[in-house]
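One chain comes next, on its own, written as structure tokens: the form predicted on its own.
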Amino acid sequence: MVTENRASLCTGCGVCVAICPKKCLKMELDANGFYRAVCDESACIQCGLCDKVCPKFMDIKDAEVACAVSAVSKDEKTLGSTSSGGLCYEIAKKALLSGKKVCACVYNYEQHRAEHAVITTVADLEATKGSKYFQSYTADAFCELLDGSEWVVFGAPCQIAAVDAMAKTKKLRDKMLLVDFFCHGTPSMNLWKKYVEEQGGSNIQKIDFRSKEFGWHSFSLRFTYQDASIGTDYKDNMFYTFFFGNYCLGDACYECHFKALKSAADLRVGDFWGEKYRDDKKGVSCCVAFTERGRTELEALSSVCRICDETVDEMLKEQMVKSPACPKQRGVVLKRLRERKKLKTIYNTTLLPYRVKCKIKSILGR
């Protein structure tokens, strides 16, 4: 049973909500901006299914590698409008054309949040493009995974591990191709909400996540507003500063069970960072197949993707293979994000002095 003393362990994957037979669980944002499972204990029958699928209680080992590849979509439009090499889009498109359903992350512009949705047409697949570096609300979509259809499910490693456990419990795993990714972690939704409000909030009509306007290696966000004007946040992007500095990730992210090759998925995807593709401007996906089904899936994509064999070592060189350390300033940052302060102000008063102090210590140490 999900209880308050386990709240900090919750990854917010939402699978416990999907599998609960009494529907006594729901996902709510806590004060710090993280999705948590909340239980109506009066309706709970102590069946234990929520614990059975919870990723924080899993002992995940390094998965066996069936193959490792780089992949780039042969369609220039797809390549230009996706965050990496377009591999995930091509996997999903192939699934839809063969009559399967896709469950993937989209952006809800009314609530300004990421959420998983059920995709049944190629036209609707457009909304899944772009890496969204914050938690997605999954509960509603994940409930539909139990309908007996054939699915391709994309998600963070903790989300996919929980879906894998649910599918096995319900004897539906053979109907699912599961795809996770090399995950950095997920920051507080309070960070994203504050950031998007500062960028225009309700006036934003479209967001290009991981826009390639300045090349694949850049991390920029491109906003289209209701008056058709366009703005790009590239240099000194406050969202990425807080995110990549690990200043406000979820509790579970600092003790992640799913780094490097620890996965319950058929495929793990990501950007092929590192020296080998340093000069590439358009984007290259990396992918590890952990199952024979995953390997077969990659082989079937050779007509729409340029696929090359790679070594796992080369692929992992620039990935986060260990959990990040929790910064001393995290508690203060989370508190400030709850207040009516601008991100630049929080940075200047909370993070900048801390970073300068660390820099001076490092110089003196040398």
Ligand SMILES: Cc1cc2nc3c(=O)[nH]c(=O)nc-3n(C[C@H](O)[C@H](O)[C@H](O)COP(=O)(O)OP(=O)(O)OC[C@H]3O[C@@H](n4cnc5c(N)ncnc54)[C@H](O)[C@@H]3O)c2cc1C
Second form
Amino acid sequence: MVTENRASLCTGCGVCVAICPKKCLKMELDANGFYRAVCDESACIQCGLCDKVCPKFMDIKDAEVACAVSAVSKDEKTLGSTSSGGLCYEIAKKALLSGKKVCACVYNYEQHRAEHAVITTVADLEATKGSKYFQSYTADAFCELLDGSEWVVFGAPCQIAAVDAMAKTKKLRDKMLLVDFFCHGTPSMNLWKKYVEEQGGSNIQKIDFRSKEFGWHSFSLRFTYQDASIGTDYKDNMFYTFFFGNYCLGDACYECHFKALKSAADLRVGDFWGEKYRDDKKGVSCCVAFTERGRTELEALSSVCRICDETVDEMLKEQMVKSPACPKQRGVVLKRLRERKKLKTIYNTTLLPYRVKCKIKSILGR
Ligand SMILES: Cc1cc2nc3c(=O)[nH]c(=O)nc-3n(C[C@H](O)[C@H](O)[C@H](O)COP(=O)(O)OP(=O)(O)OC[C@H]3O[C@@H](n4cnc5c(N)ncnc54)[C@H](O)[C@@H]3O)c2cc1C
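Would you generate the structure of this protein in the form predicted in complex with this ligand, following the form predicted on its own above?
Whole complex next, starting from this chain.
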């Protein structure tokens, strides 16, 4: 099917590709750097399965909370190399050790993109550490979720809601533990591609997406180059400036159906922002269990993580609980990202004048 409506609101989750019985759908990056489902209409049999699993057509209510906790891995190496408290890594490791398969996001250094992969060994789990703050290409890995194995699947809330719908349709939901995260949204791949090119492109050997060198609260990226030299982009990081300012998120992110507690997952993880852990330097994960299965899973992690009961209110204090407004500069930013201009130039010509204007207004207002 994949109507015009779907193409414009597509979250790029890739689940329609996995469920299509005729394999007539594929995910493609559009000109603005967002994954979109594209359909070969001549092969489509109008079965409607793609619409059934599409997150854009879902009306998700706040999920019931079974428990809310903070979690920190007891392993210092894990804590140092993960995004917040290393909870996702510990959940995945436990699953692998009990014979389950894991589907999670890794970084492809040849194509400089994030993609979901099937992980079956603890050694391969290393590559899933760290949040890659842009859309992940999921379609190939999600096709494997229907093999009847026991799975733990990690992903953005829209991806996980679609996987949940697919698993229910195929009567496989009991075999899956689904883990999503509090999600800010995903920026254009054109932003990431431009940024990574400016940081060294093909000379980059490794990226630490959430380097904790300057503390867990500082968003900085650390690059290891082919010649073993190292660079950290910490202050005035152009990638995070465009991302956190919401200047180039996907269309669907401005109308997100999955903020706060709206989730189809068993567990929702995130960074435990806010007053309580403000002085913590190493990282604390927050986690809400929405199902008994999720709650049991958390309880079973107490030997590898320090887990404390928390309130959901405390957890949500500094989370983005509503979709962001679409800034008026988004159109021009997306256009400039398609051109051969440096990020700093785009910033200076599109965002800086606006920011200066806002600053002057606020000073005059005072
Ligand atoms: C695009 C994006 C936006 C986010 N926004 C917020 C937010 O607003 N507030 C908040 O508290 N937390 C947010 N997070 C989650 C946060 O960055 C951490 O993932 C979370 O704190 C768990 O940390 P950890 O130490 O357990 O993760 P780790 O153990 O480092 O594991 C990271 C996990 O995230 C998964 N992952 C990484 N990149 C992607 C991706 N691109 N798509 C799908 N899955 C991915 C991996 O599969 C892995 O399971 C966001 C993550 C992403 C990818």
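Model, not experiment: these values are computed from the prediction. Rigid core: the largest C-alpha set superposing within 1.5 Å between the two forms. Numbering follows the first chain given and starts at 1.
Core superposition places the C-alpha of K359 2.3 Å apart between these two forms.
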